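Read the single chain below, which is given as structure tokens and is the form predicted alone.
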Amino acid sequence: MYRAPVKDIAFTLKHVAGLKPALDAGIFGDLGEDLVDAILAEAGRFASEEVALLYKIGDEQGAVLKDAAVTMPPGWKALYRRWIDGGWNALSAPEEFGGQGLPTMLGVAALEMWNSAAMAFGIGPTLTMGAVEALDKHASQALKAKYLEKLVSGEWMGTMNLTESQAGSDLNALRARAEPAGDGIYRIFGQKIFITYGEHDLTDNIVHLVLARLPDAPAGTRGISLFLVPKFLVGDDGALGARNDVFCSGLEHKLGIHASPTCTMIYGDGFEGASPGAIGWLVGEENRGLACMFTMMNNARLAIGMQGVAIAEMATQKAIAYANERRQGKAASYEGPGMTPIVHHPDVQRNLLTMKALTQIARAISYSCAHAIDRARVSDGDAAHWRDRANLLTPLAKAFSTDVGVEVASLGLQVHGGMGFIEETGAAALYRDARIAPIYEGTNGIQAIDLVARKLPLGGGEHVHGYIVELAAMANSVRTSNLRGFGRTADSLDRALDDLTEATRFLQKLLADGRSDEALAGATPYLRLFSLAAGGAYLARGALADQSRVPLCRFFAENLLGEVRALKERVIGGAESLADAGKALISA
């Protein structure tokens, strides 16, 4: 059963993303470390005795779709209303629309708690959060005003639409369209599919943020207008009225997440007798919908990379537990009677060690960005500068952290051996619901992207590098104090971030150049190296803030930081064996 590590969180909060520092100086206003341990506290009890008791009934009955309504599985209504009660819906969401407006921060470490109790409950409100952020900073204020308050509240839920069959990552080819009907109304047809939570009977009314083409759009993602529609239509005193044109024709049959109901959705097809269209009101300005959507879309990166976070987090304490129980063979540092119970064997040792400290560097690089969008909020003179390094973080948390939710997920199954290949266990559970995560809201493959393409070059290119030299002085700090039990850890770092650093010259000069596809090449590897690096500094500068966290600092450093090195071989002097290769692989 899960316990949520709330030390573990508020430690790494407040001592390794910068939390305590932001606190003592009151960048947060009269938050105090008090309000958040309470807060914390509170998301771990309900996360650990009340979100966690639904997972199994949730994945093995899952949401059931009949005559276009989807029914969630027994007691996950009831769930979500004991939520939205208790206010975690509005944690961070704007005060002027009910939120509480605490930071980025506290949401994130909320949202790793949910998503370990059970990622199919997590993902919902995340989507409602994300939609949240969207009108706040590009609807109507008229928009804003009738629906706004019941979303923070967590009343109405929302979702992103973006996705169609012959459009999945490329937004271009969209063909939903938007036909204006007047009075500021736009009518919409299409259909989009792997829309999450796109309907269930959690809330009232659900709020569907929608991708769409007006009649005279230019071609690709210029012409893509954003469109709010909501499943009821909502009367000027807020009452609900009639059915909006939009239903799910079908739930997807996935590998894991069975409660988060997976929909196909259908705009404009004469639903119930309604008039075909679904009505819908513009969000932002015409043909600018992807900028709006990418609001949404960034607050659910860092969202997903939280699941993977979350899941690592789980498949490791069920992993330990299990080591810890389970007896086999007879280890030479085993005194004990009979059978040595598996955790005394290094192998296993090895896995449960490398579980915990990717499952550390992922929280860190996450939390780093969620307190990089929270300076950037609150910030004067520097907001620029955190609003960059909130972009550098971003696909870091989202594709590190999802790429260590699976790896993490399948080492606990290999600690459980063959028990783990069983359902009853439920080490097989996480790692089906944790295969997802590198997919949706962007792919890795699409986030190594980004990061090179988009966020190397952020600040003229400087501004990696002066966050590597932040990382650097974690590194000399270790070599400096006089902690013991660090062994080789600052070599291991030095040479890592020397690596670091050799490996992004090489892709900005590759950028510089226009040798565009030979910087893509190397890209996923690179965020991995990133990853990895950074991983080891923020484990070394929560070493030095509690020593009990140095042996696993150290074993980090000595164990898996060398892989840095080859993965800067690979950024380096991969991308023509790549292309020469990758030539037997087309096929017309």
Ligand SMILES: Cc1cc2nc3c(=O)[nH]c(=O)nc-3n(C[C@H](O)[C@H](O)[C@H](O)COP(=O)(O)OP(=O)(O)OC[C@H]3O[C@@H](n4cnc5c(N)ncnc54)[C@H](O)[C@@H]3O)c2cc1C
Second form
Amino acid sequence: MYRAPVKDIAFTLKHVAGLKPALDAGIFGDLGEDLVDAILAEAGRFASEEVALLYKIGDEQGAVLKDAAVTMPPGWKALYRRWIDGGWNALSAPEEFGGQGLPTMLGVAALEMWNSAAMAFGIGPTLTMGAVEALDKHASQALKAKYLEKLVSGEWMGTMNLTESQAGSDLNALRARAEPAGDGIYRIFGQKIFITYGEHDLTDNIVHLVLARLPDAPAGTRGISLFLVPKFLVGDDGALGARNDVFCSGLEHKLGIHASPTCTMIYGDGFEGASPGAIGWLVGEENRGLACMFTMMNNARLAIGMQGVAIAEMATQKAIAYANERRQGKAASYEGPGMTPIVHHPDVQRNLLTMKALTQIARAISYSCAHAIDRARVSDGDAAHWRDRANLLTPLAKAFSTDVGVEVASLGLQVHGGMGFIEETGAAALYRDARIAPIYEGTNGIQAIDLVARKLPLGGGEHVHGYIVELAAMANSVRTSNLRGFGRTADSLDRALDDLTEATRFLQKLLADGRSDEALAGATPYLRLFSLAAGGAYLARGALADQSRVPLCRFFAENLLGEVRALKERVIGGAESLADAGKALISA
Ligand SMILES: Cc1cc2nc3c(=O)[nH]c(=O)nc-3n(C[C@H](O)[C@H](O)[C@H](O)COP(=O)(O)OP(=O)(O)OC[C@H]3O[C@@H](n4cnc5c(N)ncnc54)[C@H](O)[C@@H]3O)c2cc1C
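Given the form predicted alone above, produce the structure of the same protein in the form predicted in complex with the named molecule.
Next comes the full complex, this chain leading.
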């Protein structure tokens, strides 16, 4: 059973990702450590004692579709009600609409806990929060007045409708149509697939944010607009009115997150005799919908990164507990009676320590990304710097953390041996759930492309190097510290950060020379290289603040950080052979 690692989370927020110095400097007004600790403790209690209890029934029974209505698993509706009554949906939402206005850092820390307890539960509110942010930034006052308070409280939930069968990673191909119908109203037609929480019985209304094309819109992504389409129309007094012409025609059968309804949504097909065309309102400007949706997607990318951290944490907890119970063989170091608990075997220890280190790194990168988002929001003079930082770290937070989720869940399964493959232990379920996170919200391949093509050029190509200098300062603190037990950590970190610099300059040169295909061939290994090097520095920062963390930091530096050198060789020397061998894959 999940036990929220509240102390670890608080430590990483405060001493690794920058929350403590920000609180001390009064950057978040009168928010103090006491309140932060109290919120984290209560979120941890709710996640461990309430959400986690409903995980199994959610996985086993899933969401069910009948007559265009989706019923959530038993107990989930009441759980959601208790969750919103606790104010959790409103944690980081704008105060103007009833939110608590707390830092994103706290929001994502809580999100980690909901997702560790039940990822299929955590994903729903993630989309609502993204919708709140997109509407707050881009919607008209009238739309905000009508929808935001209920979305902030969680009384209604939000969805994100981009994907169509021919338009996944490539939204240029999007076909859903929007026709102006007078009075600022549009009628929406088309089919969206894979829409998370597109239909369910948790709330009375569902607010869909839908990408569609206006008549005569330019081709490609410059001709896409964003619309708000409620399941039930809403009167001026806020009361629910007629059913809109949008419905769920199918639910996907999935590898994991069974309780999260993944819906095919039909817009404008005359549902239950409605006059055809789902009624919607424009959000932001015509043909600028993708920019508005990106507000939502950036938020959601970090949130999906938290799913990776969350699964990795849960898998690690489970594996450590199992390794202390299960006995096999006789380890040389074990002097007790009978067979050895497998946790004594060095190979099992290596697996468990790898899991712990990767989880902590992914958490540190993701919380640092949240910190940058917060600083960009509250800063006076240096908002642009923090925006660049958030933009740089978002693909790392999304892609590295979700890869870690899968990797750690797989290692966790391995530690369980045959029992890991049997559903009973829950290790297999985590592995199944983890697998979607590298795919949705922009596949990890697309994240790597984003990192190389759009984030390395930030600040004229210098922002990334400023960040590496900060990481190098963390590494240097290890060399100059009096703390014992770091072994060869400082040397390993220096080498990794040198490799990161070299790979970065290499890719920037390729981009400057217009050789983007070659640069993108190395994008995925580069993203991992970057994350491991940054993660090593964050582990060192944590170890310098708390000596009990030194051994894991050293283990990572001396056992895992060496991968960076091999990744650099792939980035620098891999493109030509990849292009050459790749030709053989293409059918004529
Ligand atoms: C459970 C689930 C929930 C989802 N929830 C939502 C939701 O709520 N709302 C929503 O709108 N969508 C949702 N999606 C859709 C999801 O975001 C897409 O599946 C995802 O973006 C990938 O698109 P695709 O499936 O069409 O894959 P494709 O775009 O066909 O990609 C296939 C492969 O090709 C690679 N690829 C594609 N283009 C390129 C390129 N230019 N360069 C290099 N590699 C490339 C990809 O990385 C991938 O490995 C969900 C999907 C699932 C499975």
